[in-house]
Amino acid sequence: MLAKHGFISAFGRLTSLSPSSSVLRRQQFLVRTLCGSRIHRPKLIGAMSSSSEADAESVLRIVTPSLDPKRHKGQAGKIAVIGGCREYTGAPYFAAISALKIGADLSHVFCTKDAAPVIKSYSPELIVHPVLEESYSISEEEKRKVQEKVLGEVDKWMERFDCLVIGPGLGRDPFLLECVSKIMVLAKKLNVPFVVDGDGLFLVTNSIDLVKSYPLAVLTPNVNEYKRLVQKVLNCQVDEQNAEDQLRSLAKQIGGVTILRKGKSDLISNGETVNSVSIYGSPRRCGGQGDILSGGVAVFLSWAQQLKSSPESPFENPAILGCIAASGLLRKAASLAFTKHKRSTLTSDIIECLGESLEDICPAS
């Protein structure tokens, strides 16, 4: 039996949950839809460890849903990115397209009024929602009832959405990252997992108390980003010499969110264990690649969440293998396109290179 207060992680450890009731009936369900009848713990289990190289490869095939004709729109997960502004529109884009292109049916955009006809404009196949505001185009008067209507608009979507991606282009206006903080509590209360990343790192480096022992929550920081949040949370700096340590404290003391530290090796941790993913990458740092990530992560986490579990094969949280999958297959992704276009290789080229790299893992027939 399980415990009725914690779920059975895929080392058979008993890990405590947070005294609120809705995170308490989110990690239920996410006992229950663990992982699918077809897969056995010692694949995964191998696939893992609580401080190791983790078998990104394994993880995909795991997570990686087949493809079954009777399964309808949707069900191959809808994600939301919460980002785009004036100056912005770059990111969102990446990060939405992204879901797409690994196989997400539905992916969002909730954005600012002025960079939705720009998202709009680079594909189709995004649905944007050009609801956000920033503090220039409405007076102080005006604020209290745009923020009503900005929450009233993405309430009418949130419980459709099996992840947010927040932070992607959404800028450091001081009103619109106070409506986005508003829109994290609304997450929170109704379970939804989120991603949060470039600017909303921002966010929350200023306002722990957003992601504090909501353990749906994941940190996708690079280095600078890391920087700050070891400096706010743990108020030293970086040691790189006990890395593995340091994030797992940063994890811990932030209530067991799930951190993606992103360099040459990805550091993963939610506080209890510890896993690395450096397997394949390019040298080439364009700018983007993160955004792609927080995608790929809302897509595999998604997934994960809907693998039907049985109490005899317990395994680890959908967070953790949303990130090792997501960052394996960006690197798999990176390295095919520098091997293509060298120095020229850009991010939308690595975007074009998800799909052959997950086919190269994962066949779909």
Given for the second form:
2 protein chains.
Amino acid sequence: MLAKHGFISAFGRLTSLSPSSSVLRRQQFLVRTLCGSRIHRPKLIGAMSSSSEADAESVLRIVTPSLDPKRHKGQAGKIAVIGGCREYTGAPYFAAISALKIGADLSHVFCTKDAAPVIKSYSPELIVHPVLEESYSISEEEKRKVQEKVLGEVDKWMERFDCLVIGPGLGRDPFLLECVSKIMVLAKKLNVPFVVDGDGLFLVTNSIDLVKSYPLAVLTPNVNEYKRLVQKVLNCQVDEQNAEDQLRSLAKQIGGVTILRKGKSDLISNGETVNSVSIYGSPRRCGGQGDILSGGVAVFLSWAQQLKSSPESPFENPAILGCIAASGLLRKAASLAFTKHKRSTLTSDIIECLGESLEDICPAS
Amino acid sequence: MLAKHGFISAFGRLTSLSPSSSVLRRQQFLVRTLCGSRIHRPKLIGAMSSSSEADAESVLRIVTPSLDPKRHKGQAGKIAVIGGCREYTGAPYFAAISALKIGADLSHVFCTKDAAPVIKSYSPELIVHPVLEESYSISEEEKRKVQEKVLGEVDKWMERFDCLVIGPGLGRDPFLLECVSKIMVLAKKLNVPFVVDGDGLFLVTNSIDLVKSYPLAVLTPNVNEYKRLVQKVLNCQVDEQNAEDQLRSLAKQIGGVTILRKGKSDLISNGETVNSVSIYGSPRRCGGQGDILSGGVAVFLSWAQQLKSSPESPFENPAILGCIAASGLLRKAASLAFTKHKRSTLTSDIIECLGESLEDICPAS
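One more: the block was the form predicted on its own; return the form predicted together with a further copy of the same chain.
What follows is the entire complex, opening with the chain shown before.
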């Protein structure tokens, strides 16, 4: 319990408004003792060293902020999902609602006009912007003007977001993807981190420069998306015998972006270290779990960014911490949902277990 | 318990259809004993004196009417929310459903045509009027005619409402806001009270005459909305050292409207007294809690208006009573929801706790 509270307090320090310097020193001491300094990290060694199992529960405790009554709306995270088209509406909803259920304050969705009323109807908690357009709804002559309008709509919100999730239910319409590639450029310009999943990975795999060397980009490929990424970037097949080295090479080749390769064990690398998360889990493979993960990475990455902003923070890579935390939490929630619902476990059931799972690891008070 | 029932009976008197005069005298005695006369209000002193903590639970007990089987639909309150546009649908839903969950009989929403089907889909309990229009859907030539039509649609309902909530999810479309400013003028003409929140505050801050000197107007600004209001009206910055005096000056400057300044403690002033509500609460800052508050103020203000309509009533300002009651109830419900859901608490969870929280303070039977 001492360890647990030490971790929480360590982050609480960063969010409280006027901590005393003795409290600061004590918390810093606890972080160092429990997580190790920059050089020695005995407890989190799994999270930081090459090719080993991360201590996901400890990372969750470190990254998750304490809840301070003095804070106001938005300070615990403002997330936006870019996704949702005529065909897909569930995926962006899952990503956006997961962000809220984990503890973000505000969750937006930018989707097509057709998708918006449906996504809105899933939950009044989301702010849904019907701004994207697909080719079928516009003429060739309108395209340039429409693209400018779409970008203008996203631009006026961009600086408010702590992280984007790009891709859930995006579809593959060429005009829409062109707009989304410009949204990525805009996010990079403003240093807004983003998580790329689903059809966003289709876009990125074909235009790798969109994410190359952007340290605040996280890619979360599943088996097939990873296969295409390896083929395209490394020009070879997936090598399961040297999975960790290959992942490291891939992340390095893309200029140090963070990749979370989803699988029986999740593997995470930024081209330097490789971490795995293998705890818990469920044998159920219902569609949508990847969307929970992408929403979760966005929230934990945002929180880890706040943590990093402390000048004395020993944590250097918020993207890796975000991936480890989200992977660990999703696995715990999936495991809990499976004990309750067995074969009939659906993604919504797992989302309902996010709060209980996080509370179990990292009590709110 | 005697005290609690005394308060309830005291209000029951005002709403029952044919109480005997001995019952009336007994209830009047109880109100005087428990709340004080116009001159001495020992129990509610906190609610009425300058700059002190209100006794929100006692106010809730006084304001909430007893449930009388002889009453008919509508007598416990008819509320209308003006809000909901292409972008926002959750906020007006939260305000309108909260009004019902607290105990109003009927809750209407006047929103744009795009927003209406979505808001309707959240709940069959609401009456949703798709009457507002945004600039994008009409031509310049149509504007005057459309505005007349919008006002006509609202006008035919206006007199039936006990209170309006103007602003949740209204958006900032200039044409829509122009229509809403005319709806405010109409409400004032008919002496219908209104609570202004969200984008309604954006409108009012830029056109302060819309609410100036209307004693039945309540403004419920959050941190940023308050900052803009202070800058615009008092032409200075927010002064946290003299928060209560500044709030009093602001309310006075706007001609005695009631302002509920949301924060760690809610501060309430009509330019004369300043009351605070600091009880309960939750550290979760998920978006939408302000909408619950605005819906709640509308209901409690309506009930306090009925209370005031008694010639012998010791209560002079229903807007202040409404604000104290709504603030206290929201805080209690948020606290209860947080004990159940912790970090994953969402606005819908808080709404689900409104009934239990009110029942705990003020049992229905």
